[in-house]
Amino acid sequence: MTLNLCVLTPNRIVWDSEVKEIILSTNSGQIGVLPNHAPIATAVDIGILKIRLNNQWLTMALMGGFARIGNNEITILVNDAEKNSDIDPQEAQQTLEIAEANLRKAEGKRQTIEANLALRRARTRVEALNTI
């Protein structure tokens, strides 16, 4: 029995097809979906998607959106989303020491929640390239 995964951003859909499992990150922590669970709406944090095909693990870093599971279905709409495989691990890299040199230096409220925002969004694309 499978899962039909649907991840879509305001610019594109970034994966359709069936899994096993996954392991999405919510703003309450971790929730592991297999075939059957129970219907659930939550809010998507900014983190690791767990995807399960067969015996093959895939990663995706999510920033943030929601996920409607049911029926063995699970729709899953983020501001953004990246394959650990379209990831540039330099590229990646850079912009985490960018995100930490600007938390470095924001000065106020607003510009340390924004530095803080990208350096979690950076953190995340480093992490998708380093997991499973």
The other form holds:
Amino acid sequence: MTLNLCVLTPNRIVWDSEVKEIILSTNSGQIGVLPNHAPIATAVDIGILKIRLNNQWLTMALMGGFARIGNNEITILVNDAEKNSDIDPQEAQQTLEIAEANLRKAEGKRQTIEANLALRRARTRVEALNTI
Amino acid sequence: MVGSISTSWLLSSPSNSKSVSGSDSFSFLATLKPFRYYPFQSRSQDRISPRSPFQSIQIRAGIRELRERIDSVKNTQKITEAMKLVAAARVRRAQEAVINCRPFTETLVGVLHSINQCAQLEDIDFPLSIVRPVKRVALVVVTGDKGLCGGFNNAVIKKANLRVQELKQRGISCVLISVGKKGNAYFSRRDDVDVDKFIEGGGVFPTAKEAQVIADDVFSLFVSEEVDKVELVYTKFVSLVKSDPVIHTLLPLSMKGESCDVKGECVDAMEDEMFRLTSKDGKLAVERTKLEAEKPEISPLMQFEQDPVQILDAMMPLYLNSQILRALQESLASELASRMSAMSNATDNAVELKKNLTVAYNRQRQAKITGELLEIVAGAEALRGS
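Got the form predicted alone; could you also share the form predicted in complex with the partner chain?
Below, the chain from earlier opens the complete complex, with every other chain and molecule after it.
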């Protein structure tokens, strides 16, 4: 019995195949999903998704969204998703530094909101590279 | 010495071989050599092309210039034809990109509906769906990056301007977010319009990243209450020859997942419209089909990991992103379609111009040969006579 995972972003399908287990970061903490999980609907935070295929873990950075877990069918809808193999380490590090600098410079409610979001995204991408 | 001046001038003039409308260079040539070449007639006479081939256009120029012009028109024709084919290939890919969007939008809207039914949250307001009295409106204007696409960019800019005037008359101030190099160039020159941000389109096809940039901006503007309403101005892809700039209300979002036009006409997101490039009678045509998505059944035992309010809160940005991306993609498809038709017209014009030039060239050539023959015969007669 395997789980069927579908990760969708607005412009493409990032993942659509069977997996053994996933670990998802939600607003209320990380949840692990094994086959025959109870059906739930949850919001997905900007964080890491870990996928296990036959004792091998794969990491993906998710930029926030929504997940629905049904009868062995997981559908994750996110704004953007990147596999850790697709992220360039240097570029991710640079983006993180730029985001941190922007947050320090931010003035006013609006710029702070934007800068915070950008920082969380950049941090997630760097984390995706570091976790195995 | 006189001949050498003219040839060196011809070789060194850069505009000669490139532009088909370099009338100034030819009049300069006329002042150099007033007796050898006839002055170039005005451009209007070239363009007036009467239907009958025997009623010739008055193209008077030397044989060499005509030959060069014919070559340059031929090159231009090759370029425009290639651009048309490239645009046609890209329209197909643009349509595939829209098709790829569908799984996301379908699932999202389906879940939105079911959660609404399950939770009956009609009376709770989310940050993105708060309806405030409108004092300030943000307009996101989507234009293209490159030119040579007919009236595409102008149509969108004109529509945006109209809307700004309308809102100003009602006493509502406007702020603009311009997407695309053409719009950026235009709005950066205008001082009476307040522009918040200039965004360049990245790469050939819009991706979720670009939509995210716009969404972030719009989100922060709306949530920090700097604006009370966000509208999106883009071109809807109607058909290969027609594209329509439209204005859609982006924020505040309606709870039922409808996308509303400014006039208040709402389209249910479940009945999405799809356009498809097909071939009808051997010509490319666009078919629009309304697809009724099946509302997916949600298991009644579905539990919510978090508060339904939080879950809906997380889904609204997704919906915003997908709307923006859809608008960007439709805009791109219309830009490609109008480039296709503009380049096709340019190719047809080039063919006709080449034909006219060739006729004039042949006439000149034959006149020259006849002249030489007459001279020889006259000379021979004179010799024989004396």
